[in-house]
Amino acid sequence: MRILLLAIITFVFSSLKAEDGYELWLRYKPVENKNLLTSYRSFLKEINIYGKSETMQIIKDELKKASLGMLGQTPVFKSTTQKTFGLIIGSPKKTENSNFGQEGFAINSGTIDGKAIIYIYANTDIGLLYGVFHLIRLMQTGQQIAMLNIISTPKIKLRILDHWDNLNRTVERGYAGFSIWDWHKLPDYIDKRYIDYARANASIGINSTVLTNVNANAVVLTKPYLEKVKALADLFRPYGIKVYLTARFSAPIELGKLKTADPLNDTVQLWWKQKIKEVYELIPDFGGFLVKANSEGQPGPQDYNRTHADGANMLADAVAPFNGIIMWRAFVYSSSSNDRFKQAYEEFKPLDGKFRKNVLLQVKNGPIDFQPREPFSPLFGAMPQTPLMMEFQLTQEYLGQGTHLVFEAPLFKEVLNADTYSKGKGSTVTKVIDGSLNNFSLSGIAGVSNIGNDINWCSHPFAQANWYALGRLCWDINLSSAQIADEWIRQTFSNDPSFVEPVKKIMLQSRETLVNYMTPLGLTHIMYNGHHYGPMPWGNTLNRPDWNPVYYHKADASGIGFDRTSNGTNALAQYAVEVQNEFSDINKCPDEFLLWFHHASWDHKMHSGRTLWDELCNKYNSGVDSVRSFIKQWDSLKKYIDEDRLTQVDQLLNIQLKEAIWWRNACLLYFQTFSKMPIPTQYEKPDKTLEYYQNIRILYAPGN
């Protein structure tokens, strides 16, 4: 009677205290439908779990919380060869099944005798444990599980959070707060956050975590902080994460006092493979290394006239006899390229093959950097001997950053459904990723992790559905972007269908609403310099010409965009000769690539009937109303949220109409100095001056 009183007790107090977003979608509330509590409450009422292991206690203690959020009870556990009913996770008898992998499960249900029964299985422990957060997610979403016969396996085996935080706290690109790693306190004080980080990466299947900013320090491997990764390994490993450092690639002199760092140096070499080997003495099941070379003034191996390959080979050498994985960044440009979106291809490509077998050569999403909306990287279509992996950004430094609604699925889904044609129709850069198209084992997907120490993780509430969407996608790379909406918002607000369905709208369409009022129809990178917060069309005061916004849209009174033709840079000559056929043609290129690859006159006429210039004003301000309509939506809303995020939210999406207008203003006034066009009667005029805009200062950007 007692418990039974506890569990009524902590079931209201659950549904009644305030939101602050720090649960994420593991938000385990009451169930509201009847039918489905009683329903849950039948299977979940006895729990036989077989195992003792730190895993097993750890999926004892996530559905002893959710039973009791969600159902208002507490469970019965056993563990007993004894037949049985309820839930049963894993087996008495271990056994291999080959359709599961290290890391799938099955779950199947149904009743025996009348009594309702779900069965978990898998190879491992940690398949068991995704297998449990599976069933929990179909419960949040309110979902039937009496009939259930599923299957499901990861489709990329590296589901990586890529974080960019520095050993001072601070973070590279980062908008909620200081980096979540609190170097100074470890080893000896764990934060109860690094538990709640590791039970989220595991309830959505992400494997790996990258603790360290691809700008390297070298001191992280040193002695002192290695034995502080350890604590966190050794935090993580229960929820199957495994830990993973960036490499100073001049460590060897900073650390180790050689002279060089030259990767086909026999001294050098032993100083790595001796390096190594102390990190794997601490932490025997480390990932490996993800590496940042000769980009942006980080040292590499061509500091030594050797390649890209020469210096990940020497570490994947090093890491080989500990099963380790060395991550690669193609991420390079320099001055000497006649257009930086070639830089990568022209480096990489021909060293497609000559990579070890437990390289990785990490690739952005698109071949600048980020943008909000980009081409595939060609490198995608051109390595079909070396595996590559995606690197997408969480944290949105060209998107809005910490104060704007965008759901990043979108973007994601655009990328990899994008047909490179390297072996004909169909050769998607999601078969390029998975390694189905080029026979590789060895697959990833990274996100640049958005999380901080803010309270919500994240900054803005829906900043979280990224992170969520991220791991999703690793998990099934064809859920689309509707349904892993869907569940986000089912799990972390509300499963009422007259909340759902608005939001799901609002969520599928910020990202080309933030296209629209920030670069639509092709252009790119007209950021402010250095924060990259606010427009800065304008911008050509930086002593290299690809640092300048003005060397992207390259405006003048002809037109607008930058001629990647065979008539400009022949950037497109990098992709198989279907998709320079999609693009070549100025008058059957789609709209929203246009000024990628052509300088279209202020005339041209875009498949709307309208005129680039028109175009431009079209869809400027077609940015704004999705705002004010996001905004609208959201205020009629109130009665189902919380007012703490119902709050947020709202202030949020007016910071966020702000810049908008902002956007609009600044880029059309200036725009419209090379065009000499009036902007059309039907549009919002801008109520500020290009002056006014071009003197806007922005200080002390976060994450710069």
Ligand code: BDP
The other form holds:
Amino acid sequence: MRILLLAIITFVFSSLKAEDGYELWLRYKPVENKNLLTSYRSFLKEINIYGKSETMQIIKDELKKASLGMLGQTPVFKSTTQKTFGLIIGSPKKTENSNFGQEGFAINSGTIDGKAIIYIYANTDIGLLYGVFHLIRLMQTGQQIAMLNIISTPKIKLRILDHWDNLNRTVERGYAGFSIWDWHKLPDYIDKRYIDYARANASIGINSTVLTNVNANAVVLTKPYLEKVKALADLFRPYGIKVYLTARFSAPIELGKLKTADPLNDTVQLWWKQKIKEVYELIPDFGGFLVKANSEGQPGPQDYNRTHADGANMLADAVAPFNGIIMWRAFVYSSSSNDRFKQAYEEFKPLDGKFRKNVLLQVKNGPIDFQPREPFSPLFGAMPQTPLMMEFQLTQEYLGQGTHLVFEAPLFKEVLNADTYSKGKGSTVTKVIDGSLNNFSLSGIAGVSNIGNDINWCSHPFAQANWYALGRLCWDINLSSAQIADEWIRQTFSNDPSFVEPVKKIMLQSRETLVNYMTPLGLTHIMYNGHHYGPMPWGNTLNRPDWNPVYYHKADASGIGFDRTSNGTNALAQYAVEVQNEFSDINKCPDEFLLWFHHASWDHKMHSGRTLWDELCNKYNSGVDSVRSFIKQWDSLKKYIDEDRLTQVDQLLNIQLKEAIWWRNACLLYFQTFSKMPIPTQYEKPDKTLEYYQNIRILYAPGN
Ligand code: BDP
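Taking the form predicted on its own as the starting point, write out the structure of the form predicted together with the named molecule.
Next comes the full complex, and the chain you just saw is listed first.
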């Protein structure tokens, strides 16, 4: 009796316990709504599982955990064909259902003879696992499960995390500690985190992971490291996750002692074929390679006067017999172009249609580099004969790094919803990426991972939401930012609407808020050199012009902004005429893109009626004000969540406020030296001088 009482007390009060964030959105806290609890309990009292694979075992463990945590009940597991009720997973008579594909699932529920019954069907065990996680999500977010009729399939085939993790465990642009891959101890030591990582990814449908940094190290292709990779691949397989590596283009020289890495050289081709065979002998379902070539000093085919297509195709031919793929990055820029914006298009557009079928071109969302706001990359509308995949950056290199609360779904959606007009109105980036516009069956979205070995995985408690958003959007690209935020908050914190609604509001405003206090009105790349932490709009000391912030804003006495119209670099010509029309007229260009495309005078009249200078002051100040309101809002939510995470977020928001003020003051004081206009009286005056801000030296920012 006492034990039972203790169990009930523990069940009821476990939601108030301190939390470290390790459990992510898979917390499985007790369901508080009595009606829902009764309903869920009846459906999950008995669970019938058909099949004995490792994946089915994972399903069983997950359901046990969820049921115990949320419902306080241990389900009875059966695997018979006898009279069944409760939750039925898989089916004794497996019939291929073309609606589900290889990863989709269906869930149906109702009552038979007064007994609750719920079926999850799929063509594969992985599909069943996704179905189970979906059902758990419904329960965690407080939804009815009594009358379900769901068919769900992923919109995007390759749903990927790109880790920029080095073999020495540092993470390029990582703000959450060291790499979770403990290469030194692999393959014999298996960190429990690897399993939890796979679980978390499977729960949101991520099915691919690139383990290593795009600035690649050939050592990962040596036998001892491949054994380590194999250990991870074996662990991830039952969770439906395939492993990929980055390939260093000069590996034949570095590892094979060849004199060249020329992709058209027979010996080089043979070297890669043998190396790749070795990989597949260890990992039969190895996914393939991600390649950064001839970009920021990385070796590549152009070192031998060959094209990106020559390089990609050589590797594609070597992985093709094993059904592998090559993800070739389009992130290139050198000092030769008059506008960095134009470079990827100039190099890749002529190669359209020249890549093998198993090559995907991986394009960053914007033409420059993961800035707080960029117009969509013109490549999305320009390569109808090449499957293009999207590269987003979850790790917040240019979005406040480890200390700012920024929910990135609105940024992702803004790009995906943009219309390329490449095949007339409605040719959205989404349709390019999901393959529907140009008829490709291969499709992919990658997010540069924000995961490290910090206890809560991503350092900032809200950074987890960006990992979550990537997975959910890849599965269902039509989900709105609000839906994703809603789901995530409920699972990560609380189902109480008095908590969910204000926090959702903060999340949905957070990206625009950051744009406002960092780079409003289309400003871009004015961060500190190197580590990119903090403002440095005055930066002008590096050798190449396109490494310096002044290159990007071009502020002078006449105005500010980068003229990309036909009077300037004419980068706009890389878009369809309809897109050009949206941006080319300085008076019609949307405010948020103005300085991306125009050098506008300081007294240019904005849509608000204010001058450009006043509008700049307005935006920088409204960014700061929003952070203040986030803090106030957050602090009013004390009673809804555990103190640990409450305090953590509160401290981080206060850092964010300090930094927002730093950004505002530094930028306005600097730009004022050109505008020569006063900061309007209704706004706060910077309390320090420009020199003060210019003398700030941050030597050891993380991730660099
Ligand atoms: C830039 C990062 C750099 C990456 C590069 C890339 O600053 O660390 O290596 O992107 O994507 O944003 O290759």
